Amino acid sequence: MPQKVILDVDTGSDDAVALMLAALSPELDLVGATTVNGNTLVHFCTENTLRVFDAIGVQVPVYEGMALPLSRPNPPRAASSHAIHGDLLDLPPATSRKQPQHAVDWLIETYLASAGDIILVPVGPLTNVAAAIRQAPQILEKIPEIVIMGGAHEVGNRTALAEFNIWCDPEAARIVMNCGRPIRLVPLDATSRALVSLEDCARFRRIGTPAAIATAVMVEQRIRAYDAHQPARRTGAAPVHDALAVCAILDPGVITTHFIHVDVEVQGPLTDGTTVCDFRRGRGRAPNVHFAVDADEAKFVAMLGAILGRTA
């Protein structure tokens, strides 16, 4: 049977790609998608994620969700993460519409009524996630695994240290990490070491699926934006973030992780939103998280390739 999963994004580019990614794969079963504010306001991360999946010709319910971090009094945003992402992607306006139950009501009763068997799989700020365990924390022992994409050790893509995601929202976040139920963290670690190149864009095209050609155009886009904002590795390519948080879901084998005490930094001026990683074997706290410190970018490009060549 497929793996149930769902997803709650921010979506922008790499939301995008993570979205089409988990309705076409037919090892996973998308069994909604909740948008909260991150990338972009929430009501545009809605418009986004309907567009996308309207773009690909499926149909999976969307549930819009927090506007505002948890505590903090204004929604975060960043010039970056505008020039990478936009408020719209570059699709055509939704026809399909959001279901109209609030996204944390939603998870909660889903959760509750379901075997314990959905994988929850947050690749925006924690927001949502961290609102339904305060409002319903039975709902824990439902959820079997939260693999998350976020958070860094080397460096931050918000602030030396800090995350985008986590940055948004630390109180949301620090409440997830510690929420005691197993957790594996896809942070820029990880993601920084597995590229999409031009010419991987290329092949996309080549392959003329609606999902490929979409990714192409967008990959193409972050690619254009972190040469001239944020260089990554190398030129030419980009961090498709999201999107190796699913690929991890249908193959543990992309990415490599170490068993570590994590947790998330609330207060500092430096380091506000740093997910601090606990790396003393035997000498730390207890571990919490698997944190991807590697990822394998042949592997990924290759799911991608071979993913995005299905059509609904």
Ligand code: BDR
The other form holds:
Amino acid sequence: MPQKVILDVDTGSDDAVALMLAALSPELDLVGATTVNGNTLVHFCTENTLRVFDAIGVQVPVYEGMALPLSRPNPPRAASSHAIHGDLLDLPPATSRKQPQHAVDWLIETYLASAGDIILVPVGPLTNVAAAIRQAPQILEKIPEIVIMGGAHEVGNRTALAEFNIWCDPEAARIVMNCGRPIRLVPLDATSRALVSLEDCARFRRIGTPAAIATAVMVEQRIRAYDAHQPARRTGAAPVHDALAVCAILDPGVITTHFIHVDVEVQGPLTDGTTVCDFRRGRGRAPNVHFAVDADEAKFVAMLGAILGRTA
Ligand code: BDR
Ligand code: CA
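Okay, that is the form predicted alone; can I get the form predicted together with beta-D-ribofuranose (BDR) now?
Time for the whole complex; same chain goes first.
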């Protein structure tokens, strides 16, 4: 039986690759996608998500969610973010339509009706997930695991310390991090060690499926933007953050985790939105998060090629 998953996305080019992996992997059953404000305004994220599914010929229900963080105004957008994603993905306009129900209501209804077997995969700000937990805490016992792309220990990308998804809505992230359910966190520490290169993109183009070609186009744009604005560990390559979270469900060995305590700073003038990671052994608070400190780049890139080579 394929593993059921729900992806909560702020699509975005790396969200797009994560969606394609989840939709095309035979080991996963993508029950639905929920969209949230983040990389761009939520209605663009919804349109982008629909575009991705149309482009690869799959029908997955898409529910639009929160347009603002839980208790803050929308944060200003960084120029680098615009260069990496733009508002609309360079794919044909969507012909399929979003579902009428709000994402938060759908998450609550779906989890309450479930057998407790749907892994939740948030790869954007955690606003939808926190809103659902706040509104209906009884869903928690039906969520077997939450696999999140977000956070950073070594170095941030939105501030010196803070990663974008957590920084966008730290109050929401704090609710989720302290929810008591099993959490795997795939932070920048891991995603920055699993880069996709221009040579990899050339290989994806040669594979020739709609998903592989779309990924090559989007990742090449990411590489240009990273090289110009936000250099990765080497030039000519970039992280595809959200895709690594989906790969970690398919093969946990693609990341290396430590079970530690993680909380979220919600007010420091220099540290707002930072994941505070307590690596002290046997001291401090009890561990709540399996925090990825490393990733296997070769395995990750091989997984991308194998899955994106599939057609619906
Ligand atoms: C995260 O922020 C977004 O820009 C990406 O889609 C990813 O989820 C990386 O910090
Ligand atoms: Ca994202």
